[in-house]
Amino acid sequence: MIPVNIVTGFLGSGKTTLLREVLGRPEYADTAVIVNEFGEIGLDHFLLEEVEEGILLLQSGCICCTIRSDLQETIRSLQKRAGDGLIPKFRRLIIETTGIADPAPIVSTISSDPLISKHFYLANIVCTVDGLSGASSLASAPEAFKQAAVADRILVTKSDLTEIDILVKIEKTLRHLNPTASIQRSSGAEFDTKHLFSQDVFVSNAEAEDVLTKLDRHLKGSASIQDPLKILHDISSFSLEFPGSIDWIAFGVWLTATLHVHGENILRVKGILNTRESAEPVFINGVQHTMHPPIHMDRWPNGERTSRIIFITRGIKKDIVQRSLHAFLSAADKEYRQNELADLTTFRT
């Protein structure tokens, strides 16, 4: 399986100088990288040949193509070119999103299309936020701040030319909007590359106690505060604990209608899980309507057995949510006692 990163972020806010470092860099050189536009990167000094048309080969190894008709002719096109020997072949795959772009269609199109997701799945999100003009960005453009909601990794660009108090102000928006996303900084040169690519959110044990650590400082913390930005934009984000374990099937069954009739506004759900199924926690990691397979993790993070998750939404207040949930799971849990009396009474006669 092809780990796929997709980089997604606002107009000008330096998707661009991230790509042109992962594309020179040797430790990439098993990577096909899609892009808008080849005059975007400026590939002229990492142009090795040109493979076929809207296909280059980079001197680092790196295979660098456009969209073609759309996302999906694009990548099976790849996997077969590569498959056939006509280019290299690749074990990962970065898409760059136009910045305007909402990535959650991406995420859906690589876990849903039967024939990528046979061969690809999705590894996180990185989406860059300008530090000079990101705070205007959030204000004003719905798109940037939801590029930032879903994302696994926020990388703050620009920093060495930004005030440090502006730098602060724009990471508190963000940490109040995605409080489990990593958020770093940038100069624009030497990107820790290997923290935004290498480690993979949707299959990772490691990531997911990093997230969890998160989600526990939401809880403890800032849960309460409400920022201006996210008022304009109508995004809430709240966390959800339910001591002792809960039905799995039954937290199934509501998560799935629940997406089925607002995954639209539910633009991501994290979380670890204490089931009567399973001795281990699970954790849980979805973007919008896409749900990816849940990861048995090794153990409890910090030995608290205890649900929690974390939602990110826009138009959906945190009260509709936990009652509706505390409704269903209540039911779970009594059809669950009945179920055991009933047993405890069979057994006695």
Given for the second form:
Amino acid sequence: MIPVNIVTGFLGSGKTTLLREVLGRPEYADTAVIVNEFGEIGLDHFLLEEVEEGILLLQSGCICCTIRSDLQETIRSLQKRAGDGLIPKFRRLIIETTGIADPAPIVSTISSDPLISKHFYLANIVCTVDGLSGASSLASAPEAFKQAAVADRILVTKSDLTEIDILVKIEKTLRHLNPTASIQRSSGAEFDTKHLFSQDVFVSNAEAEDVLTKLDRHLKGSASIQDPLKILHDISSFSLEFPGSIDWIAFGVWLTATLHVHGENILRVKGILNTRESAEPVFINGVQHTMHPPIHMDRWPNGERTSRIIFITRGIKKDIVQRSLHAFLSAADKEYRQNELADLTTFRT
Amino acid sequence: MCGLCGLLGIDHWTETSANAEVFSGDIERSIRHERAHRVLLLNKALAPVRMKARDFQASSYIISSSTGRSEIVHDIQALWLAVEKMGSKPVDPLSAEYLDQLSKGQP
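Okay, that's the form predicted on its own, but what's the structure of the form predicted in complex with its partner chain?
Zooming out: every chain and molecule, the one shown earlier first.
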């Protein structure tokens, strides 16, 4: 299986600089890159061409639902050509989005296309945020805000050109927006490429533990703090806790129905579940309509067997999500108790 | 159902059989038991929109409306879309009205 990293970030936030730096390192020599040409001049293409061969340009301007088939075709073609020996075999794929693209459809393409999902999996979503102008982009452009909301890794760029108090402020906003994402600073070259790219979010136990630590910090600390930018874009980041074990089947019924209607406004779901069907914790992770296969964690961190889920939503408040999930889980609990009673009765007779 | 999904045997993320390494706890359900339990919960969720679901050979679900229309779907994600395609209003778990009907256990 080939890991796929999505590099997103608003216009001019440093995506290409990041890619140039990463692709120049020997450990990323066998990486294929798909860039998206936006506008008449494929500037990104020219910048990257010297670094990495095998860059493919999508024909349409933006990676979104309308051209998702382009991305499908491009990934399939890339893999076929590598298989046929026409281009070198690659062990990682990076997709760079345009500055105003929504990364969610790309996630969906990788996960839902039957042929692609057999050979590729989403490793993580990296978002660059301009240290200098990021605050104004986040305030004025919903696209920039959403890119940061769905990211697993956020790189605040141009840190050498930005005053420290501005950096601290933008990092605080990003932490309120996306509490479980890792945030780093970069002045162009100094950043941890391994953490940004090689550490896979959707398959790693260590990553699940890291997310959980951040989730707990969010539950205990800044959960109630509201950031002005979040209010401006009607974004909520909230966590739910459920003591005792929950019914995985009921949870799946609830989440699939909820995502079907509200997936566009449920930007991220991450959490750890204490399910009846598993003695160990189950880690879940999703981006809008796309949920990834659950991960089996080795042990319960801190021994606390409590289900904890974090949601980043747009226009959806905590109280209705809590009421709704509780209703579905209660219905399953009722069935469970009735079945237990029936089993007992059978045993006694 | 998508023929390609059936051909490639792609299981939905909610199916514990698709993630066997994750669900290895004390309460291991058989595939039949798991699907029967899911159908029971689906029917509770579908009652407010007057629809019903049943298992089809442990591989698909059949959803049917009160007028007798029915459709076969591969997984529960496709089921919610089918509910809408069959002319019903969507099952919206975040609607207060829907939750009120769900708690009463009737439309």
